[in-house]
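Below, in structure tokens: the form predicted alone, a single chain.
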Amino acid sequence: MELVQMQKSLQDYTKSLFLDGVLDSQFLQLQQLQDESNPDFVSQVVTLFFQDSDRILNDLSLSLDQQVVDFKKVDPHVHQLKGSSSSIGAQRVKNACVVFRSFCEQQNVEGCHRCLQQVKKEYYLVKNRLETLFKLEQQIVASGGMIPAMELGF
């Protein structure tokens, strides 16, 4: 695929990822903290969040299928999830954990599992989708090329 149709599919997809609301604001707030002297800024920071994500939804699965939940060990670790996810822009899982924390609140075992479902639904789409991302930047930067600045404007 020639350069210029490389980069054209990634603002695409690009655009794709917010108009979905798989993405919000804050993705493109992170895009701007990088620069020639850390061209993988957004990546290291979106791997953190991925492996801290996967640590969390592993614990909280374990919380969640304990005899008696702890919620006072559930919603802290729901929280940390809705922050991280809302600090990368995350929409959908920052969403989705809102919801969560409100059934925490409830003490409602049953709702938190649900909640946690739709949390690891959202959380593997977003991982999924900007692993695509990173994909075809990289194939962009491989073939000489740029990556396009992103704006809101759509």
Given for the second form:
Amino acid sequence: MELVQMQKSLQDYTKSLFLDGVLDSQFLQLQQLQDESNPDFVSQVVTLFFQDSDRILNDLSLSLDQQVVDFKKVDPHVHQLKGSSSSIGAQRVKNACVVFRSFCEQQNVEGCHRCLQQVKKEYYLVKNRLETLFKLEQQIVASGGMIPAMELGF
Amino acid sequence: MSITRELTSKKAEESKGGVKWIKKPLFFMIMCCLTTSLVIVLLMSSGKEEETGSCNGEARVLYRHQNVTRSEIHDLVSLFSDSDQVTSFECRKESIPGMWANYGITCSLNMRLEKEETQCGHDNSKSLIPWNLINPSGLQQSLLHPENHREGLDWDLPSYLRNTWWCLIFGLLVCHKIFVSHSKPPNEIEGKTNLQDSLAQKQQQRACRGAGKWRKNILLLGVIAGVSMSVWWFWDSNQKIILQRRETLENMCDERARVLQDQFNVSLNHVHALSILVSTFHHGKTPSAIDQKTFGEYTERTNFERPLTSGVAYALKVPHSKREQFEKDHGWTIKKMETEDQTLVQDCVPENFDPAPIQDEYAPVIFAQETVSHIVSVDMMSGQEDRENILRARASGKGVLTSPFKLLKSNHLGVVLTFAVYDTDLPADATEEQRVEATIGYLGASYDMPSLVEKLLHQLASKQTIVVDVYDTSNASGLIKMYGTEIGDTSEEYISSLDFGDPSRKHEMRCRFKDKLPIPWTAIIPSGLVLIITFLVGYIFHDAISRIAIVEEDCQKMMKLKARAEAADIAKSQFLATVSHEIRTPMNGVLGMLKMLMDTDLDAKQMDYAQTAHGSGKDLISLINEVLDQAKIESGRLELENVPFDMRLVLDNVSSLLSGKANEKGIELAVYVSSQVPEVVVGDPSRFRQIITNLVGNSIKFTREKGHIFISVHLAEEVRESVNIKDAVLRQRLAVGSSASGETVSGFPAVNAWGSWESFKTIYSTENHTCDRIIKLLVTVEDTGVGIPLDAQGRIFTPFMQADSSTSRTYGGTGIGLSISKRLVELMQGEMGFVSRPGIGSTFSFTGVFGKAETTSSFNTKFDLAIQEFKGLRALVIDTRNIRAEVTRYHLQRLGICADIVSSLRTACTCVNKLGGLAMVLIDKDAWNKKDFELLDGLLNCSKETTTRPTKILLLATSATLVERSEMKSSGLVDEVVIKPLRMSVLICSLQETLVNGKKRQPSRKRTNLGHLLREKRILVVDDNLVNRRVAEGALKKYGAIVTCVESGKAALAMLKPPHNFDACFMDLQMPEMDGFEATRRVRDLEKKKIVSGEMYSSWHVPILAMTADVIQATNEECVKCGMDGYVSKPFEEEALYAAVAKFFESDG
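Since the one above is the form predicted alone, can you give the form predicted in complex with the partner chain too?
What follows is the whole complex; the chain from before opens it.
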């Protein structure tokens, strides 16, 4: 019974993630790629994403704190972040990155700072949410249940 | 507001103003020429008149002079000869030189005056003097020779010409300035348009505004110049007229003065002569030859010689001592003039006069002309004037004049001329005392001035126009008027001095015109004309300028509108591109999800819904792609590639793609390429494929549940040389002619393509015929569809227009495909046309120009091995329809298999034995007949024993279900069932299975699964982003690929250095250090190097696909440019991935 409930809550939670726009269909595709041969694919990728993003955000903060901001250095970082976030379907991070890049093009330091905060905010949001999601999944798996396939009702 | 508007609107009309502004100076020049010529004509005519007038007048005056002098001489001679006076000859001798000298003086005076005006007059007078001297007997009017006029004109014409030339040059200058000011701005504008910024536009506006102002200023300047010229002209000619008038007045006045003077001198001389006469005949003879009677008679008769004298009288010098004696002698007393004041004299009766008071001497008149006989016995010394006169006369020995005074009796103003008569001949340098001593008498002549002058003037011309006054000016304090009236304009007066031979008396003549200056029409008319012309031209120019302003404004508006329209067009294209891209992304999501949904456990109804949704989504995607294409074509951004490709492979590809649909509908799809078409051509394979796909797709859409779609490719030359066609298929198609009942692939009637071929210019044009590097292909797609309604055939190529609105309802689609295809064909320098008959079908044809490939090596190297295997084999094709059999033979020929054709199993039986060594027999399903087949099978089996390899039987079917196929195979009758449409890969597979392996295996037809495509493929993924790399890896792994990941372009380069064993590479474009483009370029270079170095790996070309997040950029073109084979959007989507990789992996799947 508990398992069913857990599965239900997982489903609801996932749905809410999509509804909030934190994730998009790309995440679903990612999940589709996970099968018996590669059971931890999603979590692996997401963990990679977290590691990568943490590093990038660090670098970005450092670059932007410089006296003279070298936008040629900043832009590739943002691009990287954008690419990886779009790959895992972290929609809001991706969108924030798009804005960030446009500020980079304009060489707008203040805008970049604002965007960095925004990106960080979105990133920590998705990180939290995904971690919660994985926790839920792990709980289900631990209790011997199956992770339910995502329904596409949104 | 309106003014500023107008000003700002002076704009870039100059860009096209060049031609227009050339016309304007021309026009202006013509106007100038007209004006000047008109003015010249006017001035010339007026000048001519004046000159002839003045010359005539001159001549007349001279003539008159001549007459006067002549008659004078004549009279004297006649008188003296009459009165038997021998001495008269002497007198004549004396008088004539004097007269001539006098005349000469006046003439030269005249000459000097005339020199200043016209040469005409000068010439006349000059020529007159010698003429008069030589031949004084006559003067002819013909003296005024026309040559003189011409000379005068020649002299005058240049001055007018000079004036007009100045006008012309001025006009040209103005024109030039205008022209320059207008020709400058376009250059500036041209230069500035490149900047295309608003800044440039502003500058342009400013420049134009300046130009507009310039134009107005120039116009104003021109008008002012015109007006001032006209005024100047008027002033100038008026001045000339006045001068002329003045000169005329001078001439006339001088003339009159001269005449008067002459006449006076003549009289003077005569009186002088008379005095000598008296001295000679009265005093020199004793007794006196003259008495009162003789004197009276003589003077009366010679009165005409003294036209100005009213009378002459002779007074004797009588000293007081001799008074008594004298009075006694004559019988009368010497009387004195009645009063001192002569103006009060009323009636003179000498008897009433008192005797003269006692004086030193007296001068009583003894002889007098009849007219003045009343003064006989009057003492001239008693009159104040006369006394003075007498005293002066005898002192000087010359004729002296009194000041004017009222004459006795006549009461007219007059002067008295007095000559002293001496008793001895005095020497010229005699002293006054000697003269007084010698004086014995005085001869006086009275001149009645008014009547005389009047008489004189009466003889002269134009007496009406001129008023003459004569004054005595010897007394400086007061002028004494001798003759004249008060009328006339005194403002312009000319004074000529008169010399009456008395040095102590001065006289002058004042002349003036009676009338005031007439209105100077000759000055007003030309200048008025100039004024009018100036205003006219000014008006025309003003009109033109305002017109230009309007045109400029319009032009500006148009340009704005044009810019707006262009912007709108660009916006439209961008909008289309963006929107279609934006729609594509979520649509891919929708499609992917739907696909996944269909993979889940759905019941039939749900499945149906999902499939419908998926189908619609796919349609939408393709529509969006089409719209994108259309937008690209419209904006001219679509450029065709030029890469070598194998047309047959492309056609195989299309037929395999569309075979599913065709088979579903039971339509037979056949592809035929003429053997004359080279294997490899240069062009744009993807666009070619797009056209074919579109046409075939349409055909499938509009074809009923039966019939065929036949794609054929020929060289254009083949069709042109229709006399001896080698190609069997083409021959048959042409032979069918217009009848629809001819043999077709499926047996259903189709429209003959010939109709559309005929209209193609490209087939028949021979312009590129000689060029070896160009191949013209003629592609025909024939179907047995519903056909196109006749009324809709005209607009079939219009975008978004379908045959009729019901079409889209029935068949779907937007109707954009054909339009795109046509545009693409046009880009390939070809034409597209069609023939269609409703109910029978349509045939679309198009031509295209392709390049010949330099290398003849085939592309499908992967089939080389198989083809080697099949080369030289023989086959028999049994088909009821010859054309279909030809299609089959074509496909077999591609594999190097030599095929024979028979029309039925029965005929096959008869010839099987002849054709020994058959490797296979291909039987069309339509020709299948179990009974006959058994017969044939028997025959084949007979021969089988003799040969090492058994003849394989293959059945060609349009559609067959799996069940049918397995039934057939299991029945053992046939070795393999091949599903049409035939294509190389399928044929090779089937033949390999039957011939080489001999195994009977279910041929797998369903290959639209990525799993099959990518299974066991070694794929290299290049991406710097770890996460992306993992996702890509995961996705590809899911489809069974063996994935290797590297994280940089450099690493990829190392991996892809030939030889390697990767089947494909997915390359991220944006990477640090070395991006995807660069990496690909390097990989291609490496591959080329290998080829150059002549190593084995002659055909290394690993497919490299770009992974990119944004497809909207012109990345595709760039990808191709640097040697990539395609691109997939990131993150992967199954469909897109399939479409991208299908090109490389399908054929060997």
